[in-house]
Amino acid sequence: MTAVISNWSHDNQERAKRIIASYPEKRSALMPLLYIASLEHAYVSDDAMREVAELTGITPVQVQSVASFYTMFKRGGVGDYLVSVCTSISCYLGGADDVLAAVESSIGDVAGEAAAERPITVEHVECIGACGGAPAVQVNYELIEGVTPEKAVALIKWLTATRPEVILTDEMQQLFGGRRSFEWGSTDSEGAVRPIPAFGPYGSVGGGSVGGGSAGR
């Protein structure tokens, strides 16, 4: 019988059951369950790691060894919006440090310091695969290419003022982006609703209106 975590939402309990049932060994479901724990708690807390350990039949230390390796599993609280500025070589040469400084000064935060009580958390990250559109920035893992320091400031002001419920990469690219790696395909009207990567089957995707601004919080 599949274990459940009683303090998880019903939807996340059901997702956890389906995930575990899809693997021949429960422990193989570790990373998807860490994602669900992030969706439930907004980050992978010590309690969340103990919960995932209970579901998979392994120790909390084994869970921690995986959660601490992958940077997208946050170990501390973040705001509603996680702004990730790429500082790898292509973005660095394109002025990413200036973009990062502009973001930091706009929100009064320091990269790498999570602040759950604030709406926006900033971090610097390694390559996010948009070298041709450097400098590149993500908000809740939704991409913007060709960002300047001035556009970065405008982005922070927009997030603070409008508090969009859904983060749409096409909308942000139109408002705050510049040169792209390549011409994007059709417009995507779905995006992230939490500061974790959007993934439809796990309930972390929402719809919005590109160009008209997504609904405010």
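Keep in mind that this is a model prediction, so the values were computed, not measured. Rigid core here is just the name for the largest C-alpha set that superposes within 1.5 Å across the two forms. Positions refer to the first chain, counted from 1. First, how it differs from the form predicted in complex with its partner chain.
- With the core held fixed, Lys26 shows a CA shift of 2 Å or greater between these two forms.
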The other form holds:
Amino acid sequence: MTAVISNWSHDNQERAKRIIASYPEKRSALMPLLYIASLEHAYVSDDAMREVAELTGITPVQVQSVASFYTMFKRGGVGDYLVSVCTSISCYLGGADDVLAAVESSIGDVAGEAAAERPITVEHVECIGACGGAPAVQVNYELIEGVTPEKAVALIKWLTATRPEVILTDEMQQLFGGRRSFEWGSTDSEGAVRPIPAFGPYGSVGGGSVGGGSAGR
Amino acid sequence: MTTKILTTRMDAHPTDSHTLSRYLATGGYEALTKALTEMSRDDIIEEVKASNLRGRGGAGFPTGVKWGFLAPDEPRYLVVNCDESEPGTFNDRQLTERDPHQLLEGIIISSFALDVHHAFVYIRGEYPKAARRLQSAVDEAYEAGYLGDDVRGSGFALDVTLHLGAGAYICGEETALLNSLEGRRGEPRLKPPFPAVEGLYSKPTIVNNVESISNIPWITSNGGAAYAAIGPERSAGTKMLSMSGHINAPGNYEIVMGMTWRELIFDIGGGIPDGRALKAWIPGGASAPWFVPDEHLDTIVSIDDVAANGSMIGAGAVIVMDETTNVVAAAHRILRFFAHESCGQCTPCREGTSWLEAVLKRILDGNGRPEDIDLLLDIADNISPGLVWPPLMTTICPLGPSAVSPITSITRWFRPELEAMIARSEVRVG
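Show the form predicted in complex with its partner chain, please, the one above being the form predicted on its own.
Starting with the chain above, the whole complex follows.
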């Protein structure tokens, strides 16, 4: 028996079925389904948790107990662009507090002109595994390494002015990044369409399907 | 000393080392063919035991010995830990983004050896690019017959499922990871039972780190003895070290252990920017007690030598601090991390990490009290009795004792600096 959430898009219903079928026990699909529900509802709403409970055969309060444990399941209050500034130890040593301050003040500067339908949310986060390219920033979990306060302000202005549909890590790195933790390899043409991780099986990617020089999928 | 195992392909082919075509053109999947056609399951396990490969996730437990504990019940699972979240660590990210087929071949060989037919890779949610690269590799592998119902005509069946985390450091602890993978809060389980006996869905489960599994193809091709011959006896093979902080050449380095810290920091890492003096470094991520130049520059970089000097290599994160570093602020930054990431199950950790952070904060804010150093040590002692190394625990998992490391480090090595900061508070308040 696979429950279907009729108000989800057809594609997301199919994804949910595939994901549930890929685990020996359907409760394991809970976290992936919370990501898909975030695509449907823009965040983990009460309705989303009820739907995921129905799909996984547990109660809504059990879903809430899990969703509230993990910082990346947002309960609302997040704009189209989630700017996460790492301020853990290595980024701190590299001046991340100045990057965070610059971002926060530039958000203040642009708040008046930013239309409500595309707001930017800023958060400081713990280590995102980019310590060799500190300080590091993510936009919708897509990475930029070697960011300066000046580049961070330019990033906010760029997001406000261009309002990209798809957030691409290589594009941002080229525009606003500096030293990287390591060479990244060929360009990654897939990116984030929402403030959730961009991952094909969860339906959260945008952009082309084949990167420059990379194999087809 | 230039032996490399894990990073040769990505170094030689910087743009496309992640693709199946490049992998096959550089000897990829030949180890799998050897495993499936020339070796028994026990042969592979014996080679991994003979390699002396010690788990790269932090604990350093011998991988082959862990495999030997796998209980016979069916089904059984392999879970690869790519939840790399220890502050300072970014080497699993590189291995997964730049050579995903090497990891995948390791998964397939390991699954064959362990008679596993469903393997999972738990990838932290903040690594979407690593997840995309590995998913592309998985898709390519299914298409080419390296995964599925009949792996390369051998009759061996294997499925691989990637699972994204959602921002909880604690899920790097293997039993918390299993709970998370089951759709639960990422709270560590009491051990025993160990996962090898009761793991995922209470079935026998091996949990191995990305770097450990990425070594399996080389060990299969070249033999365990060849791997064991590299480096010091009890730190065999190569190790990926992530270097960050105040260092001229941050990045990941695949090294053979056995050099001194002086060589690592000044020769490989290029020394300290602008000729400033080295003040301290953390040899194994935020959880590890700190090293200082007067005591440890000539200590050997090996799992056992670092342990004998009261710290750990851990997952291989070297965080360097120069003379300009406010060590109390640095310790506070690490405590803030642990206070945020404590899962809350165990009182000493849930309360203690927040208290330690709060006391450091008030010292930093100029409100320190004379009794604060003793208070810090007392709270720390309640989390990790005796403040000894390796740490004793009053908690289910090592997160609490990890949070104690910055406290013991600054009180041991930088006590005058801490006392002076508190004394300035007294003058101001008084």
